[in-house]
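Starting off, we have a lone chain in the form predicted on its own, written out as C-alpha cells.
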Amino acid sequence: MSYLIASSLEEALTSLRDGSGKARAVAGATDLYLQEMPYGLVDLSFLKETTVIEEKEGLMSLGAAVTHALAASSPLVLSRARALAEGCAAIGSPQIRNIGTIGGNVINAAPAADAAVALVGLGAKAELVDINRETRTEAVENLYWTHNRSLVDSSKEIMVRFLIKPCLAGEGSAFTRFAARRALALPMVNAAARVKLEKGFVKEVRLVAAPARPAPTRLLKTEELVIGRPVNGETISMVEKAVAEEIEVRGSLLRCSARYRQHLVGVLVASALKTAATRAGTSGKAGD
C-alpha cells in the first residue's frame, strides 16, 4: 500500500488519476479501518485549500479537511454558523475531534452524522474537483446515495471546501442532539435550525432532523407552517406536532424505540428553532 501526503491540490489529483481507481483521498480517516482498505492513500490534511476557514465575497468557506475541533473553536464559525460549531463539538471524543474532518463526516454518509446535519441545516454547499480538473458545487444533502454511502467517489474527486451563507444581523442557527451519554454515543435524534427574523416574525427558515432517511432530512412542510409567525410558545408547540407528523423514523435495538424517537424528533427540532430564533433576535447583532 502506498501513502502520499499531498503538498498541493494538483499533486493530489495527479496521484488519484495515476491510481486508476485504486487510490483514495483521505484526511482524518478515522473510519478507514471499518471499510475495505484501498491500494493507495492520498492525504489532504496539509493542503491550504482544504484546511482554511475564511469569509470571502459574502460567503464563509471551510476547507473539507478542517477538523471538528477547529470548527468547534473557530471564532468565525461560532459567530457566523453556530450550528456547525455545536455539531462538531458533539462528535466522538477529543481525540476524534482533533483528527476527524467535516468533509469526512459528509463523505462517510452516516444518516445522523452531527456535522453533516448542521451543514444541511445551514444550507451549506460542497465544492468538489475531479481528476479531470472539473469543478462542481452541490448542496450537501444531495451528496447522499444510501445509508453510509455517499455520491462522492474519493478515488476520482476531492471535496475541497464547504460554502455557507453566514448568519448576519437578524439571523441565527442552532444544533441539538439527544444520546444515551454526552460523548462517544450515536444520537437517538439530532436536529438543526436556521432562521431569519424580520420585525419578530420568521422570514426564512431551515429545519433538519436525523436519522430518518440516508441523508439529513429537511422538514419542508413544517418550514412552510413557520413562515410569517413569531417564534413563541404556540409556534413551538405547533412545530413539535408538525415535525412528528411529517417525518417517519424507525426504532433501533441499540438506541431507542420508534415511538420514543418519534416524540424526540419533534421536541429537538422545536428546541433548535427556539434557540436559533433567540440568537437571531439578540441585540440586532450577527445572529449567532
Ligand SMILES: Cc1cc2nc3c(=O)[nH]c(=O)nc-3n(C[C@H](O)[C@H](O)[C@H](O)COP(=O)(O)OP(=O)(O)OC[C@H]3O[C@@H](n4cnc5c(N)ncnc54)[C@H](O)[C@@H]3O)c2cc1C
Given for the second form:
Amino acid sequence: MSYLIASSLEEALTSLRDGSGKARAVAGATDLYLQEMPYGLVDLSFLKETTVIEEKEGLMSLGAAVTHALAASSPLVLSRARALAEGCAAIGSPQIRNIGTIGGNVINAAPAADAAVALVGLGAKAELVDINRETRTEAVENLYWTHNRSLVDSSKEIMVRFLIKPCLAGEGSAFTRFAARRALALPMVNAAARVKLEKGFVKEVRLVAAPARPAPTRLLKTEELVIGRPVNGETISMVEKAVAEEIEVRGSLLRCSARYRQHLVGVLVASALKTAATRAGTSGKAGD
Amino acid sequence: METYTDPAESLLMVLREKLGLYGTKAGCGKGECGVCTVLLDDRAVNSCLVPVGKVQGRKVETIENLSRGGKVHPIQEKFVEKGAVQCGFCTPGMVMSAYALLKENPRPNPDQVRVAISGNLCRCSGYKQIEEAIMLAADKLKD
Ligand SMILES: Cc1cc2nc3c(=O)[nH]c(=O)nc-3n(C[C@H](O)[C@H](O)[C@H](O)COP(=O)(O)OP(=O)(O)OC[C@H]3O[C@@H](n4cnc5c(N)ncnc54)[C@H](O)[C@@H]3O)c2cc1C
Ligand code: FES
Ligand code: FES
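In place of the form predicted on its own, output the structure of the form predicted together with the named molecule.
After this comes the whole thing, all chains and molecules, with the earlier chain placed first.
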C-alpha cells in the first residue's frame, strides 16, 4: 500500500492519474478507514487550496479538507454561515471533528450527514478538478448517486472547495438535529434553513431535511408557502404541517420509528427556520 | 521516532505492537469509545482511525509522555485524588482528552470539560469525578 501526503494539488492529481483507478483521495480517513482501503491513498489534508477559509469577491470559500473543528470555530463561518458551524459542531466527538472534514462528509454520502445538510441548506456549491485538469462546479445536492454513494469518483477527481454566498444583512441560517445522545450519535433527523427577510417578510428561503432521500432534501413546496409571509407563530405551525406532508421518511430499527421521524422532521425544519429568521432580523450589517 | 510499516496500519497498532507503547488502549477500533485517544499535532484524535501513513513528519503525543522525572502529570494526580479511576481502562484516553483541552483552553468551564470528554466512554464511573478531577487539574496548572 502506498500513502502520499500531497504537497500540491498538481502532485495529488498526478498521483491519482498514475494510480489508474487504484489510488484514491483521502482527507481525515474517518469514513474511508472503516471501509475497504484502496491500494494507494493521496492525502489532501495539508494543501493550501483544500484547507483555507476565506471571503473573496463576495463569496465565501471553504477548502474541502477543512476539518469540522475548524469550520465550527471559524469566526467567518460563525458570522456568515452559522448553519455550517452548528452542523459541524454536532458531528461525532472532538476526536472525530479534529480530523474529519466537510468534503469527506459530503462524498461519503451518508443521507443525514450533518455538514452536508448544512451545506445544502446554505446553497453551497462544490468545485472539483479531475485528473485531466478539467474543473466543474456543482450544487452539493447534485453530487449524490444513491444511498451512501457519491457521484464524485475519488480515484479520478478531487473536491477542492465549497463556495457559499455569505449571509449578509437581513439574512440568517440555522441547523438543528435530534439524536439519542449529544455526542457520538447519528441524528434521527437533521435540518437546515437559510432565510432572507425584507421588512420582516420572507424574500428568499431554503429549507432542507434528512434522512429521506440519498441527498439532503430541499422542501420546495414548503419554501413556496413561506415566501412573502412573516416568520411568526402561524407560519411556524404551518411549516411543521407542510413539511410532514411534503417529505416521506422511513423508520429505522436502530434510531426511531417512521411515525416519530415524520413528526420530528416538521418540528426541526420549523425550528431551524425560526432561528434563522431571528438571526436575519437581528443581523444588521454583520451577517447572521 | 522511525519505524518501517505498512502505511495502512493504524497508528494505534503501530504504537502498541511496533513501538511497545501499551499505555494507549485498544477498544472498539471504530472511533466510538475514545480509549485510543492520542494527540496529533496537539489535537485529540482516535488513533484507531488514523492510518499511520498520515502521521509521517508530524507530532504524536501519547500518555507515556505525560509523566516527568518519575512524577505523574497534574491531570493524572487529580484523577487519583478524586477517585476518577475505577477499572482504569478508559483512563489513558480520558487523560489525553483532558490534556488536549487544557493545552487549548487552560481555564475551561464544566460544560467545556464535558464536551472535551464526550468522545470517551467510561463503563464504571458516572463521569462526575472525572469532570471534577479535570477542573482541579486546570486550577493546579494555572498556579
Ligand atoms: C465514531 C464516528 C462518529 C461519527 N459521527 C458523525 C456524525 O455525528 N455526523 C456526521 O455527519 N458524520 C459522522 N461521522 C462520519 C465522518 O466523520 C464524516 O463523514 C467525515 O466528515 C468524513 O470526512 P473525512 O475527511 O474523514 O473523510 P475520508 O474518510 O477521508 O473520505 C471519505 C470519502 O470521501 C473521499 N474524499 C475525501 N475528501 C475528498 C476530496 N477532497 N476530494 C475527493 N474525494 C475525497 C474519500 O475517498 C472517501 O471516499 C462519524 C464517524 C465516526 C467514525
Ligand atoms: S479504540 Fe479507538 S475509539 Fe475505540
Ligand atoms: S474506569 Fe472503568 S471504564 Fe472508566
